[in-house]
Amino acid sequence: MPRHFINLSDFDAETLKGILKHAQELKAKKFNPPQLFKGLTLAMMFDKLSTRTRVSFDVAMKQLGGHTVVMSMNEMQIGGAESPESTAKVLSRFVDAIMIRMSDHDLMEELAGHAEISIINGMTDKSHPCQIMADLMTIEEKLGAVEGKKIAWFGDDNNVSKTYEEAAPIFGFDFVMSTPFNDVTPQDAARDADVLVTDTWVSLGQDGKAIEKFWPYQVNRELMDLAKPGAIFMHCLPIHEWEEVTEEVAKSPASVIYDEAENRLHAQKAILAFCLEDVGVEI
């Protein structure tokens, strides 16, 4: 069976912590990267716009000696007459792994069920595991072990927040959400938090969505002041300026958003290495 990376809940803590440890080792070799993927090819499939996912996976593969093929869904036969089963089986004969960024989580699971190679979840409407791995890597760089930390989420309940919820019991951190859909106030969520996290209120494909109900959940200086001394602010980007977070917070010393973005590259190198171990990659 190929090693897929689709849901964090598919793995135990030891496995995920091992991937993060390898990500840290690969980051330390950023300017002298080992050629782990020499001769290997990653196909990247997109039906959503992408900056960080596309560039980080592309560079990750190439820095470690591999190759990439990039396709939008409307360039592929899966958008027409070909079945997911046929697409998965054909690509399995051409490339060594597939990263998919698409809306439909069930379709990704279906492709994985037929593929003879690894499928990596680059994002669906349900989850964003690669982002959370990069986030946890960033938290541990800045604050030490994530176990026992309080991570507070503000705003919408989306694929990123759902994946934080999935990660919390695996890694042993306290995840508190303050959204219009629950009764936790922003002040209660922020109080004594180690990390404050938010995301855009209007995700891809939600153009025209009303945002008035989210304004009380904007991350601002008042919320940061309730957090622990040394608390950090995170956002997976892009930011809708200045809706879900104020400019003051996003550009403050507490903000680690660009470290977080860079760590997508290193976390994804380690995820790729984990998935490709069965084809000869030495971790």
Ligand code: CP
Second form
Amino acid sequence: MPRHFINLSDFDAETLKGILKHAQELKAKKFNPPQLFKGLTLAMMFDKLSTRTRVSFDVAMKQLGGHTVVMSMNEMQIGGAESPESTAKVLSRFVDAIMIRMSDHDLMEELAGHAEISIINGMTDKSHPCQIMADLMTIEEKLGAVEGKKIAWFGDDNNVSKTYEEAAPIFGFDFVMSTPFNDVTPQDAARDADVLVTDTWVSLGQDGKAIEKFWPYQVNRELMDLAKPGAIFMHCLPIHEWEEVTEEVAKSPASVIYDEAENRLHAQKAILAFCLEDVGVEI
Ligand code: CP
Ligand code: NVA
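Alternative state: the form predicted together with ligand CP, after the form predicted alone:
What follows is the whole complex; the chain from before opens it.
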């Protein structure tokens, strides 16, 4: 059974912390990257837009000596008559791992069930585990151990917030959400928080969604002022300017959004190495 990376809840804390430690080691070697993936190929399949996920996986593979093939799912046979089983089995004969961004989480699990190589979740409508690994790496860098931290989420309840919820009991942090769907006020969530985090109110595939109910949850200076001294602001990007966060906060010294984006590259390298260990990659 290949090592898939689809749900954070599939792993224990020790495994995920080991991946983050490796990510920090690889970041330290970013100008002299070890050629761990020599001769290996990652395929990437997308049914949605992407900048960070696509480029960071591509560069991660190539910097460590590997190759990539990028495919838009509407140009593949799986978008037509070919079954998930056939697609997974054929790609397993060509490449060494597949990173997939697709809306349908169950379809990704189905592909993984048939694949003879690792499947990595590059975001579904249910979760975005690679993003949360990069986020936790960033929090550790900026604030030290993530365990015991208060991470406050504002706005929509979506694939990114759900993955934070999944990660919280594994890593031992306190995840407090303030959304139109619960009773926690933004002020209560922000008070004494170590990290304030938000995401777009209109995820990919939700064009035309009404956003009025989210305005009270915008991350602004008043909320940042309630947080702990030294608290940081995070966002997976892209930001819908300037809805879920004010320009003032996103561009303030507390904002670590571009370090967070950079860490996608380093976290991805370590996730790939973890999955490819099965085919001989040495960690
Ligand atoms: N944060 C993130 O996943 O960005 P992309 O949609 O650009 O990949
Ligand atoms: N929640 C957003 C995250 C984008 C990286 C979306 O699904 O579009």
